[in-house]
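What follows is one chain in structure tokens, specifically the form predicted alone.
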Amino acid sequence: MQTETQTMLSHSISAMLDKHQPSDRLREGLAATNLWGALVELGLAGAEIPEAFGGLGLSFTDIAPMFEDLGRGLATTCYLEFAVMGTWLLHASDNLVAHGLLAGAATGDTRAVLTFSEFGSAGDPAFARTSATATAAGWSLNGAKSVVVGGSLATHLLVPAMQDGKLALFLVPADAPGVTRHSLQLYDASSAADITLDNACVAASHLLARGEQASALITLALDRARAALCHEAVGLMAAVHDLTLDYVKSRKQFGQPIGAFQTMQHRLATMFMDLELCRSAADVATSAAQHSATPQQRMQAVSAAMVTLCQCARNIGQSAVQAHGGIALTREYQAGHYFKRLTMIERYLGTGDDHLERYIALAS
């Protein structure tokens, strides 16, 4: 049962979605700048900053259904990466210089990424080659971030580095000297960017946290971020459901409707079965990055989640297209596009094994 404050949320993503089709965007080649922007007139882009900093003071819970909607919507926003985890992280670091930023985050203009990835990270928040020294200036970095997606639309970046053998958190202005962006636009559309660190300069009053509370925000905006993926996931899944629905209808085989078949009808309600199951397991993970009394107990219920995530994305986007045919993987069909997010979504915050290994270990 919805909020009325998700209800309201959900209607206008609905409402700004119409305008921007998903055929449209196939078509057209839409950016995810375009959509972004869109959000940002809403009013969402400060969704969770305090009213003190002119946001709208929602909560979690509040805003993450909302990706349902944006999951149905196929849209590509960026707006996991910077009101999720970039904005959030800027409130949760209690730094002034932080805090400075949050009412251009909630115009839209300020625009922080959490740079966690690296190759050979597997999405492990803990692992960073990137270096930290200590200048007299403040502080250099030296290393590599890859395929961080929104990095070529930000304006800062949020940089977990390694500071005398403990994982610091930095704040980095993309502009920064020393800081070299090279944009990439991915498989589903998303735009990202490698990023290379070469001696950049950041100021001693941007260094975010350090230690234990750097590895525990860092963790937490990953939580959140997943959390809200399963919420996205469930739209997709059901947009490739309703599509393959009414494809089994209209196209006929021996004279009838193939959702006339025993075998297809069965493939449907395993489809069914498997999107209901990720959205209680959304809700789940949800509530557990909210309110959850103890880190251990968040981390478990989100790695849950996602083990459940990659399972069902995979059924229901192969039976997609095993009902559709080779229809499914032409360009012009949205059910092959849908998929493509779904594999992006399986592989962006950890893999189905990396949090089933996660919750195994947190269980023992």
Contents of the next structure:
Amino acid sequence: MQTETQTMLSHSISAMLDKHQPSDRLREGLAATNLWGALVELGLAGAEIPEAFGGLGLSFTDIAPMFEDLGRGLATTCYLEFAVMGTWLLHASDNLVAHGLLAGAATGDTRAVLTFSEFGSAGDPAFARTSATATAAGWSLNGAKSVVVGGSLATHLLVPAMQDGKLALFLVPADAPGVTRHSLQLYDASSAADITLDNACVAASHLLARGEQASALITLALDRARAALCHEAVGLMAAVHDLTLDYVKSRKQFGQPIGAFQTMQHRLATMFMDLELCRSAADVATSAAQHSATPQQRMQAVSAAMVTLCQCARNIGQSAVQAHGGIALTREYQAGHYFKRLTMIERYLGTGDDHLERYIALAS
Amino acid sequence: MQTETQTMLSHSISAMLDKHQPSDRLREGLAATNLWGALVELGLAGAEIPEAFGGLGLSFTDIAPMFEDLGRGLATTCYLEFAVMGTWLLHASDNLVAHGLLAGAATGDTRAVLTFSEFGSAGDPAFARTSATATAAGWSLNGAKSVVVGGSLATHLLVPAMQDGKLALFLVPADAPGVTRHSLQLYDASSAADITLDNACVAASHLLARGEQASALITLALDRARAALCHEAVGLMAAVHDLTLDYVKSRKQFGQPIGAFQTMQHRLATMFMDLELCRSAADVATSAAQHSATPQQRMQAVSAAMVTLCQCARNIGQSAVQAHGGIALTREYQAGHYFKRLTMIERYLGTGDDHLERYIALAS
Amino acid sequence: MAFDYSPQDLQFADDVRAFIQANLDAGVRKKILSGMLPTRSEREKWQKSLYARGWAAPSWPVEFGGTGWTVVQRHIFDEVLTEEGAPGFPVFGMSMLAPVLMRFGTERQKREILPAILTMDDFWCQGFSEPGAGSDLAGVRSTARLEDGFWIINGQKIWTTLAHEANKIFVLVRTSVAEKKQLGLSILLLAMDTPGITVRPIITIDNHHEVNEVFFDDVRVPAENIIGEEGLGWTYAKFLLGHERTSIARIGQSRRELKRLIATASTIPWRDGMVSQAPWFKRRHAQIEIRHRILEATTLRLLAMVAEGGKPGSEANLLKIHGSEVQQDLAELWMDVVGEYGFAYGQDAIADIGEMVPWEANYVAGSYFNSRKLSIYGGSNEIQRNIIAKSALGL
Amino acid sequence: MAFDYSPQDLQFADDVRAFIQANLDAGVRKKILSGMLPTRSEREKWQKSLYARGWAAPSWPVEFGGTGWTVVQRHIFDEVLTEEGAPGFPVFGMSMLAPVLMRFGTERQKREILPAILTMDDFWCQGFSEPGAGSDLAGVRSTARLEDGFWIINGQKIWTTLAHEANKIFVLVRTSVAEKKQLGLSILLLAMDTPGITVRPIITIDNHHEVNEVFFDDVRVPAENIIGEEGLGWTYAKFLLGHERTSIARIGQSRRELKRLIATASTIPWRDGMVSQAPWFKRRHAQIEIRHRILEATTLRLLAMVAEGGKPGSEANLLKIHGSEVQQDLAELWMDVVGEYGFAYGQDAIADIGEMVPWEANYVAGSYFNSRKLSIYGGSNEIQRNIIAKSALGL
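So that was the form predicted alone. Now I'd like the form predicted in complex with its partner chain, please.
Everything in the complex follows now, all chains and molecules, and the chain you saw is the first one.
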């Protein structure tokens, strides 16, 4: 059951997306259209920042469901990276420098991204190889961060690095000396950057957290993002399910709509169930991200949701293509673009294999 | 392509089974009918024993395919236990006492079983806890063997036991002092025994092999049995597939044969494919058991076959029940009995999980 | 328990649990946890203790003896009963016949029949399926013709659960010939000891006697023993089968099994450790547990919808499909947990080797075979998918 | 290689491998191994080197330029070519058009058309599918009417592979109106530069240009450019599509991918080790490898059957279904092996971080998306199951 806030947000997003139909954006080339600006205009850049810092003071539970609308509209926004992870971390870190950035974050001018992945770290900052060493002026960072979504648009980087054998989290201005960004475009139309840190120097005050505290912060940021991702997936799945349903009702073969064939009906019924299960997974993950009694409970619940999400995203995406036939694989038609985004979501914040493993590790 | 010997054996088995139809045996209670005696009458007890020892001197490749006929006829025979594992081990062990038993084995009067499983050993003799200690007269064995199929009908036991930290294989007369057998009946109508060895004593000459040699012998015996089991499974699957096909052609629902529904057709098509894949698995396993260049190659090929077998046996068994509906779960109808035997086969000489693990371990 | 229950709900769950622990016979509990069936008298004793507490029929309106609980309380009650191994409610009378009578029955039928269901003085079975009419009830061929104020029933029913323990039966029969096969059916009520009724056991491959064939040979029953109008039996049957659909996923039972599995697996050796440490066990258990958890969230989502006056649609079919598969996966995992002992046939067949073999081993194969029916009965999983395609998707 | 090949067969495989290593351009090889398409001129160069060696068309009878090999040799040849990353044969001309011409074509057609296929001086594409006729070819609506000794063709084809590189096309068109939709179709042969033909590229989501739409607007072609009899095009089309079915499982390509996967996975870090040591990688790779191995044994069983004069039935449909699934599973595993780089879009998009990222990463997502077509084209996997049910099972 939706709260009033959730309903209101959902309406704003839908209205905004009406102006930016996926079909239009497909024509222009999806990549050209990052809707971050549109979300900023709606005042959502600082949705979760307390009002005292210029934000809206909403809770995660308030904003998570709007990802379903974003998914349905196939919107590329970096909202997950800039707001759910970046801005939230700036606030949650309890660091003066970071808090000083919140006013800019609330207007969308400051955009911080968590650079959680390195080549070979399996997306898990605990396996970061980037290192931080103390200097007279503060810290010097060395390492490489991989395929950071939003990385080329960010003004600040939140960099997990090993310091004295322990994980620590640093705030690094994107234009700091020693930071090099190499932009790359991704198949789902988001833009990313490979980032190298070559003696990148920041002041001592830019250490946001270290040890247990750093791990806890980063893990929570990622789990929140995972919950939001589940909601986005629900929207994507619902949209591609609708597309497929319409298609099988109108497309004829052997003298009847292909939706009249029982195996096609069962395929669509299975897609429907996958969608419903993913809806439940989104509930589980969001509730856990907001309310869980312990981090362990939260992580288990989120990983349960992610295992489900990955499975359902894969089934629905592949099924939609199979039901459509060749047309779903053409650039002109929408279904294939949903399929691509679902394929990325299935891997972006841990694969199903990764999350099953985390779930098991937490159970024993 | 069958050889002449294979064709001849297949005919004998079919003719024998014509006299012992599964439906008759079901009425009598399958358990009552162990067809070992009928196979002995056909002269097959010593099929693989060299003619010099009173056998037929056939190769494993010659006899393996006849398991398909046995499976098709849902025959409970203990041929796997007494001949493929037991008698073969007596001969392969190159031990005088064991060789002395071969004449009796060729007439079916001597029946040796490999007691490969202990509770908790996962069917793998490498994890045997039964121990052997040297005595003045020979060896004293202590331990417990679990659910030994054919164990209550056997005249001799082939007992894997740990001796000085190494695996060894002992020949123990079933009536030796210290041997207790507790019979139990299994769901697939075979009979088994739990066997305890309480200071069971045998002469020094009854040690058949130890260390690497014992492991190699036992593993090969089990791999041969696995290959034969694949053939039996092919027969069981073919029979239950035929039963199901007949059923869906004649059974009507909603005004047409249930075989007219496309999902039912696809279910049957999938069963057909599982059957064909299992046929290939049987080829792979048999060829490996007979010809493999190295034990490692053999074990990998056999485990590949077993992974396939376990999956196909499960799919076909469950699908046959689902296609039939309730009737397949009644004692009067044949399909359920095939399902039970397939369910046991899926676990008898290692589960699919076990064999996938062995396959991976051999690869790395 | 799980998810977003209120403190009051959790307190209620504790109360229910305490009641069960105080009132349920330990032998019956163990029997049920092992997948065995309680006897009729064991069921009746338990039902009477619920009756004494006022909890005999939580799904009924208060005027007929219901509890007035919220849907969430009713859900919790069912779940706790299941977790604790209490006998299930007598569903055929309580959850199928009773709602139909409350809606379509005569005052006299309500007055005479409902109280005996509450106390289980009457134990009802359901005569719907026939050899030619399983998932397709319109194929019913048993007939009843009206003669001198009596229905004369002839025909055969199959898969009649517990017909050998029941003293009453409601049957779907053809009372008139109609163009459309769905018309001309009626539901009649009769006592099992009426002359002309013969019950023949069907023994299943797990060697259990739970279902039966029931034969009707010129069985006479007064004309008034009909539900509602003659010829509308199809409508009533659909109404009757549509009840209690959110409980169909058996969330409580699966949770119980998940816990028991872990507990048992940690007592059974496997190679150098215990089964609970084996990678295959951990992986498969986690996969089922995750699926169960998401299914539970789905159930609660539906309950919330019902609580707000909504009507769940095809989500109930989803619960049936996934709920049955979860139970089947559990039954399969049990087989592998007890290893070679999973195949021992018949109760207490297993010798107690070093007292290591768990008593569950005597039942796991039977439970596995029996679990296959879960995707067949109550509308096979194929039928459930047909329904989703038709009613939710318009295909 | 594998299984029970004779020493002669193994020697033959070595000869083929040596020939490829001596003649195949390294750039082309790398391109193909990465899942990219060779250009027409690269294909042609390779085909001409096979022609020079007398190996241009192993599937053809010797009289037309075939090799006279056994079915096992032909299988080995295909497998080794695939393993080594050689361009595929020009299938539309060689394996589809040519067998039909040999059987139903005129002497002049055989004399003029076949040699140019051998040398690839002609590169054929196939105009069968239409927007309303995919798996159901009887739905073809393009027409050709005979006027003054010319066929006048109008209509549209879709999914025409490499139409933009081909210089010839054979099209299935409706040449007369018949009661039964399967009648009245014919196959016509024409040059791509005939006036009135327009080719429009279809760009797929992996950003490749492989397929096209082809439009026919009053295209004129001499009356003799028809295959066999007017109106029997459906029969010829079925004959044409029925060829080369045992190679459909692409056993060689999957074996190549299994090896490359292991090799690449052992160069990519994963946590404290390498991807090749990750449990998920080992499990999934082993599962695919096992499936592949059994599929290979199935293929060899069929080849043995063919070699003895038998005719494989539905086993070919099995190979199509399982072969495509194995390839799709491989493409999916590739995605997870290269991790976050799997999503980089476009060739050479990836910055070379410490030279660790393998070049394959540039192609895996495209290959994965593209792999989904394998269960769609050439008769979708659903159609394959329909065929099994009908022809092998009589349902």
